[in-house]
Every structure is written in C-alpha cells, then in structure tokens.
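Here you get one chain, nothing else, as structure tokens; it is the form predicted alone.
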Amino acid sequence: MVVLYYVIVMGPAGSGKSALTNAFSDWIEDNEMSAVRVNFDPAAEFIPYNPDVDVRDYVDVKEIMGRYGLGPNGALIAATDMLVNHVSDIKSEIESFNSNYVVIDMPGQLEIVAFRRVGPLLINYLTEGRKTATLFLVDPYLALSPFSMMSMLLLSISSMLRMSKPQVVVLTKIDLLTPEQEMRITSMFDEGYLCDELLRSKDVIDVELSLRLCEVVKELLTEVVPTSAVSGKGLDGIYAALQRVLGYGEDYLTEEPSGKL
C-alpha cells in the first residue's frame, strides 16, 4: 500500500500558497513519487494548477451569496461550515489516487481554518491515521522587520497549536530578495538575534515581554525555509524538513519497499 503523507499548505492572503503547492507538488513528482493536489478554497476564483482534488466541487460560493444574503467572508464561513457534510466524499476521492503526499492548499483567511472549530475537525478526520505536518508560509516584505517577523512567528506558532500538527516554517518568494535581505531574516533564527533586534528597537513596549517571547519561538520554531516557487529554490529544503517531522529523517523509500509506485 503507497504510504500517504499530509502537507496542509497555510499562511496569511498572499504569502504564496497556492504556488508553493504546485511548485512542491511538480519537484515531488519530478523526484518520482506522486502527489495530489488539493485546492481546499471554496472561494478561490483563479488557482494557478489543475487541481487533482477540489472543493468547489462540493460547494459553491457564490451560490451560498445568492440563496442566504451573505457577503464574500459570510458565503466563505458557511461554505466552510458546508463542507463537513461532504469531507467523507473529499477523503474518498483523495485517497483514491493512492499517491505518497497529498498537499492541500488552505484558503488565505486563517480565521477560517485554524481559528474555528470546523477548520481542525476537517483537517483531522481527512488526515486521520496518516502522517501530517503544516507548511505555514511567511511573506518575505513581512519578514523584513523583526517585528514584522516576530508577529509572523506568533501567528504561526498559534496555527500550529490549533491545528495540532507539526510544522515547518517557509519563507516564500525569495526571488524577489535581494541576498542581503534573504540572509537578514534567515539570520533571525540564529541565538538571541531577533531578540536583540526587538530590544534594540526604540518602539519596544516591553522588554520582559518581548524576551520570553523569543524564548518561546526559539523552542518550538527552530528553522525557517526560504524558497521560491518561481526558481525553485529551497523545494528540496522543505522535503528534508518534512522529513525530519515525518518521517524522522528516513526517505520515502524506507517505507515503500519497491521504491517505486
């Protein structure tokens, strides 16, 4: 039986998700395994792939807007909401390909998803008894400022606990970085550097605060992945972190004995 691995790709409106989950889903598949693609916006009105698997398929946005009165956020929390009456079908389709990963593209309001009860629910019973971890992607202008930065931690760290599931932190669109922006937020993760950068800071309002803060990310977010889904960048980065939360830092071939599907 092909083993199924969950990437659940979040972050904020704009931080590159859906390109990410076809830039990873294509080096996957170039690298000779298999991968299903999972667009899980029910109100996503362009995605730059074909999704294997789709939600939109299931419910329907703009119809929810008609039929009850709702605005864009409102049709999007009840669609969300709908949804729970169909995710036996959505499994079912999933894993009915039988592929090693299946990445699931998350709609961009992270409210939605990892704030509200059903988001969890959802995600659990689809990833019940397989191997999960979250991607959550940082926008890189967002990232320029440590206290920019320090908000993204936290947010993701929040996500994390909410969804229960490992998580790796990616750094998208690094093309558009200069090299010393790229290496100024990856250096943020080296000992005590984003602290020194907030205390340094004459807008901090708390220092004893902002230390335990950092105390806090440093523990459970201890690297950042910068990529890009454009050249392809760091792709081979986010296999080896998923890995180490996966698959303990074994390969895929370790679990499928023929080493081929």
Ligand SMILES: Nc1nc2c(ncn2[C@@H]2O[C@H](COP(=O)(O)OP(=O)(O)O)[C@@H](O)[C@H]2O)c(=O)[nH]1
Contents of the next structure:
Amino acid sequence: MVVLYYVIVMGPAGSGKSALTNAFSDWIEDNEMSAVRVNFDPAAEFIPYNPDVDVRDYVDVKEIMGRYGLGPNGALIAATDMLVNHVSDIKSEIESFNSNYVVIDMPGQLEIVAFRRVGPLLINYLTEGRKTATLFLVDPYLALSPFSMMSMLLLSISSMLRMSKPQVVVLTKIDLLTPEQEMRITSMFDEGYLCDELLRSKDVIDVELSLRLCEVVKELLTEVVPTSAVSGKGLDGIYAALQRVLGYGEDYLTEEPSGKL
Ligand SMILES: Nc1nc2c(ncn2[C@@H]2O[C@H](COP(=O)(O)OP(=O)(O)O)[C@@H](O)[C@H]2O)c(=O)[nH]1
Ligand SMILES: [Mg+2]
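Now show me the form predicted together with this ligand; what you just gave was the form predicted alone.
Let's see the whole complex now, leading with the same chain.
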C-alpha cells in the first residue's frame, strides 16, 4: 500500500510557500516518489504551479464577497469556514491520487489558518491517521537581525502549538543572500549565538525575559534548513529534516514506503 505523508507549508504572506510547494514536490518526483500539490488558499490569485487539488474548486471568495457584502479578509474567513462543508470531498480527492506525499500550500494569513479554530480542525481532519509535519517558512530578509529572527521563531513556535504537529523551520530564497548573510543567519542556530547576540544588543529591553525566551527557542528549534526554490538548494535538507521529525528512518533509499526504490 502507498503510504501518504502530509507536509503542510505555512508561513507569512510572501515567505515563499507556493514556490516551495512546487519546488519540493518537483524534488520528490525527481527522486522516484509521487507528490500531490494542494492549493489550500481560497483567495489565491496567482499560483506558480498547476495544483492537483485546489480548494478554489470548492469555494469562491469573489462570489462570497458579493453575496455577503464582505471585504477580502472577511470573505477569506468565511471561505475558510465554508471549507468545513467540503473537507470530506477534498480528502477523497487528495487520497484518490494514492501518492506518497501530499504537499499543502496554506494561505499566508496565519491568524486565519492557524490561530482560529477552523484551520487546525481542517488539517486534522485531512491528515487523520497519516504522518504529518509542518514547514514554517521564514523570509531571509525577516531574519537578518537577531530580534527579527527571534520574532519569526516565536511566531513559528506559536503556529506549531496551534497545529500540534512536528515542525521544520525553513529559510527560503537563499539565492538572494550573500554567502556572509547566509552564514550569519544559519550561525544564529549554533549553540547560544542567537541569545548572545540578543543580549549584546543595546536595544534589549528585558534581559531576564530575553534569556528565558532564548531557552525556550533553543530547546524547541534546533535547526533551520536554508533553501532556494529557484536554485533547488536545500530541498534535500527539507527531506532529511522531515525524516527526522517524522521518525521514518535514516535513509529514504531504504526506508521510503513507496516500494519503488
Ligand atoms: N529569488 C527567489 N525568489 C523566490 C523564492 N521563493 C519565492 N520567491 C519569490 O518570492 C515571492 C513570494 O513567493 P510565493 O511563493 O508566492 O510566496 P507565498 O505568498 O508564501 O506563497 C514571489 O515573487 C516569488 O517569485 C526563491 O527561492 N528565490
Ligand atoms: Mg502563495
């Protein structure tokens, strides 16, 4: 039997979710496995790939705006709520592909998809009984200083708590960084460096609080995977990190359940 793995791609608007959904799905297919690309954003206007499953086939945000006199945000909330009525059909459509991986491209509005009750509810229903992890995407320009990196990591922890799934933090668009910038960001994850930088900064408001937050972040997030959807760099790193958090073995060549390898 083909075993399904669900990969939920989350992160703020513009962090590179759609590009990575496509690039990572391509990578999976290049490695002799199969992937289903799911657009889960009812309000997506442009998607840089052909979704295999698209929630826009089930709810129409423009129509909802007109019918209920709602603005774009209200309509997105209503559309997401309405997906509850279709989630069983969406699940059947996804599972009909019998694919090894399902990659779900989430909307960028975390307050709608993660922090309201319906987002985790939908994802839990879809992924019930399947191994599932989330990718939390961080735009490198929001991670260049220790304070902005810390805010992103806290946001990722907060979304991990809401989704209650193992999570991998992914740094996107590294092709746009100089080698020094990339080094600076990835080294923030080396033992204690992010915390040292935070405390050294003259802007630190509350040393005690910063120290305690650092402890939490250090314990929960031990790595960030640098990637580029453009060059393809680091996509194998996402795969390896998923293997670690989902606990399905050291080596996909021997452990991959597709039966193809
Ligand atoms: N250079 C570069 N640009 C990227 C990469 N990933 C995404 N982008 C660009 O960043 C913008 C936002 O990407 P998108 O995938 O739509 O983000 P989303 O809103 O999170 O789905 C688009 O203009 C993409 O072309 C990448 O790896 N490298
Ligand atoms: Mg997108």
